[in-house]
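In the form predicted alone, a lone chain appears below as C-alpha cells.
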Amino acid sequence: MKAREKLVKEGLSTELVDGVSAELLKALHILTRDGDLNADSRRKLKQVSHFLGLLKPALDDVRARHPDPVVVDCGAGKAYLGLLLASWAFAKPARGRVINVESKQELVTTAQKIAKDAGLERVDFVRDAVETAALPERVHLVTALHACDTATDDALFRALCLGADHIAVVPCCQAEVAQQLKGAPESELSPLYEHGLHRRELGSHLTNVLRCLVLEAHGYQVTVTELVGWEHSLKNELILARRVHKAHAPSQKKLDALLKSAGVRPKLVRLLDARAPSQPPPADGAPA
C-alpha cells in the first residue's frame, strides 16, 4: 500500500495529503524513514490532522479575507503545525505566512533546516518568548498547541493585543491557578478546592473557563471542543475564537464576578491589568 494511501485509511484527510510531500511527514516523524505508521507516529498524525481540519474555517476565512494573511504559532517548539501550514495552507496559490515562535534555539535551527530541505518558503522562525517576539502589526490566526501552563496566557495576550481574527489554543498543565486557590480566602466553594487532586482539576478548569471569558469579553465568539480523544492526551481541550465585535460588556461583568468569588487572578488577566491605557488593541479591519 502506498504512503498516501495508508495515510488515508489512517485518518488523515485527502486534502491535507495532497498538499504536503511524503518527505516533509518523514521529517516531522509523522512517517517513518520507510514511510511507515508505527504507534506514536499514528498518535501524532491524529492529532495533527484533527488539528488542522479544526482550524481550516479559520483558515479558508482569512485566505479569503486578506490578500497575504498572517498565522503565528506561539511556543511553536519542532514547528509540526507551522511547517503543515507552510506546505498545505499557504503554498497553493503562494500566498501569506507562518512564523513559528520559538525560544530554544536548537529547535529553531532543526526547523529551519526541514523547511529549507522541503522548500518551504511562506514560514518564518522567531527565536524568542512569545511575550517580546517581535511580531507584524496585524496578525489574522494565532495559534498555541500545548503551550504549558502561563505560556498559554502569554499566546491569548498577545494574539488580543494583535486583534487577531481567530484564535485556537490548546492549553496545557495549568498549574498557578490551583497554586491561587490554595491561598484563597475561606468562601462557600472552599470545600470544592479543599483536596490536592481536586484542587488541580477545578484550577485547570476554572483557568480555561476564565480565558474564555476574557477571549468573549474581547469580542470573540467562543466555541471548546475536543482536539482528539482522551486515548491519545489528557491535554485535549481546544479553544477556538472568533473575533465578532469590538467588546461585550455582559461577558466582562461575568468575568469580574468569578474572579472576584474564585479569589484567582491568573497571568491573562494580570497582563491585560497591566498594558498601559494608550495601548488598546486594535480595531482595524472588519471583525472575522
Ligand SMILES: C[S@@+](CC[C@H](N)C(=O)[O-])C[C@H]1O[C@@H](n2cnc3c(N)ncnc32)[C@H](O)[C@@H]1O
Second form
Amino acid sequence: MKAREKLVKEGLSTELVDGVSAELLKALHILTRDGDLNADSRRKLKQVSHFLGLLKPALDDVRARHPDPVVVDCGAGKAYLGLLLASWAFAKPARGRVINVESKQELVTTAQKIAKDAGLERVDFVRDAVETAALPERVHLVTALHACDTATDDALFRALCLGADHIAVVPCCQAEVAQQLKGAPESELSPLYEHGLHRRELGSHLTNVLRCLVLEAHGYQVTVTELVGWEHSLKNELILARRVHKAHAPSQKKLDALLKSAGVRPKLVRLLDARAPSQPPPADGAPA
Ligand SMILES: C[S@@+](CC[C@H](N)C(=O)[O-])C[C@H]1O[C@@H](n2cnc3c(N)ncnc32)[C@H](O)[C@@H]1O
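Starting from the form predicted alone above, please write out the structure of the form predicted together with this ligand.
Time for the whole complex; same chain goes first.
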C-alpha cells in the first residue's frame, strides 16, 4: 500500500493528504526518508488529524467571513498542527496566517527551519509564554493542543480577551485545582476527593467544567467531545467554542455557584478577576 493511502487509512482526510507535500510530511517525521509511513508518529498523527478534522467547520467559517483569518496555536511545540494548517488550509487560496506560540527556543528554531525549507509563508512563530506573547488585535481562531497544565487557561484567557470567533482546546494534565481541593472547606462533597487519585481526577474534570462555564458566560456556544479513542491518549477531551453572544448571564450564575460550592478558583477565573472591565467583542466578528 502506498504511503498516501496509509495516511488516509490512519485517519487523515484525502483533502489534507493531497494538500500537504511529501517533503513537509518527511520533515515532520510523519513519513520516513523513504516516503513510507513512520510507525513512531502514528499516535501524534491520529491526534492532529482528528483535531484538524474537528476544526474544519471553524476554519471554513473564519475563511468564509474574514479575508485574512488569523489562527493562534498556543503551546505549539514542534508546530506540527500549525505547519499542517499553513500548508493545507491557508495555502489555496493563499490567505490567512497561523501564529505558533511556544516558550522553548529549540522547538521554535526547528519549526522555523521546517517552515522555511517547505516554503511556507503563512506561518509565524512567537517564542514566548502564552500569557505574555505579542499577538495581533484581531484573532479569529485560538487553539491549544495539550498545552501543559495552566497554559490552557492562558490560551483561553487570551482568546476571550481577543474576542476570538472560535476556540478549540484539548487540555493537558491539570494539577492546580486538585491542589486547591486539598484546602477546600469541608462539605458533603468532600468524600468525592478524599483520596489523592480521586482528587486528581475530580480536579481535572472540575477544571474543564469550569472552563466550559467561563466560555459560555462569555457568550460562547460550547461543545465537549472526545478527540481520539482513549487507547491513543488519556488527555482526550476537546472543548470547542464558537462565539454567539456578547455574554450569557445564566452561565455566569452557574459558574459563580459552582466556584463557591467547590471552594476553588482556577487560573482562568483569577486572570479574568484581575482583568480590566471587559471590552466589547470585535465588530467584524461572529454574531453577537
Ligand atoms: C505537550 S506539548 C504539546 C505540543 C503541541 N501542541 C502538540 O500537540 O504537538 C506542550 C508544549 O507547550 C509548551 N508550553 C507549556 N507551557 C507554555 C506556556 N505557558 N507558554 C508557551 N508554551 C508553553 C511546552 O514547551 C510544550 O512544547
